[in-house]
Amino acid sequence: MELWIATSNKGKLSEFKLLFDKELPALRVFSQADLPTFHAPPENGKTFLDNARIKARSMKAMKPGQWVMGEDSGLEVEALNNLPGIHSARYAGPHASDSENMAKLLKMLQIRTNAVRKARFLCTMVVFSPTGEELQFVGELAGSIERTPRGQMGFGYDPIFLPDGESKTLAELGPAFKTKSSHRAKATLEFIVKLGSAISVPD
């Protein structure tokens, strides 16, 4: 059985594959990079759900008889009125790097004296079954924003995000933590429960 994921983000794809390889080794996972004719649609939705559905539908059009997934996720910071939110990947501009996005976020918090640094990562996932049934899964990871980046593992805002109850950032905790506790892992594991019933997994 195949799963096609509408993403060009190598960090996300790596996390997905780690989870699926562990929980459903019989599943073959592909991404839009495996479809040379795939054209990523504009992510012009107003919510994570909107953008996840846009991605999933674009992949469904290419692979109508397979399981397909679209996912959108981002960071919401309380003191910034839940920004960057759906703009997380392009917070500092359309082609901003991870370091540029982090730098802007830290600067925006710095100019707000005594700002609450509470934040959360959100993940919304839309999946279409081979028969066209739409499924939705959501995951959340609460935490706070550190004042300086720490750690070399992960991507995006991981070096400045401190999960609640932890003393290390996501970039320090690395894949072992993220595949169990991240917002993306929580949504994916819910999907795996659903998907597992359709796959015969060898002992």
Given for the second form:
Amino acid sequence: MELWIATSNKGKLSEFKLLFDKELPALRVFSQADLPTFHAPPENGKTFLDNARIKARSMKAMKPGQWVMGEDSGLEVEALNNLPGIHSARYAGPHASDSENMAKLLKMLQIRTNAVRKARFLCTMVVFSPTGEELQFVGELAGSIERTPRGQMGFGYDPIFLPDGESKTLAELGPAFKTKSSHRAKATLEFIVKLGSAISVPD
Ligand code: ITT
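Having seen the form predicted on its own, please provide the structure of the form predicted together with inosine 5'-triphosphate.
Shown next: the complete complex, the earlier chain at its head.
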């Protein structure tokens, strides 16, 4: 059985692959990098769900008979009225790097003296089954924003995100933590339960 994921984000993809390889080794996981003719659609939705569905639909158009997934995720910071939210990947500009996005976020929080640093990561997944059924999975990770980046693992805002109850950032905790407790792991593990019951049926 195959799963085609509409993502160009290598960090996301490696997290998905770690989870699927561990929980469902028989599943073959591909991404848009394996489809040279795939054109990433404009993410012009208003919500994580809209954008996840846009990505899933464009992959479904290319791989109609397979399981396909689109995932939209981001960081909501309470003191910034839940920004960057759906704009997380491009918070500091259209081609911004992870470091530039983090620097902008830290600056925006610094301007608001004494701002509460509470934040959460959200992940929304839209999946289409081979018969076209739409499934949705969501995951959340609550935490706070550190004042300076720490750690080398992961991607995106991991170096400045401290999960509730932890003394290390996500970039210090790494895959051992993220594969069990991240917003993405929570949504993916729910999907895996659903997929597990389908995988016994040969393709
Ligand atoms: P695709 O659309 O190709 O999947 P993308 O990076 O543009 O890649 P999103 O639009 O969903 O994906 O934006 C997600 C951004 O949110 C991501 O680029 C990071 O900046 C941030 N983000 C999401 N999950 C994260 C995580 O686990 N750790 C750190 N940052 C994360």
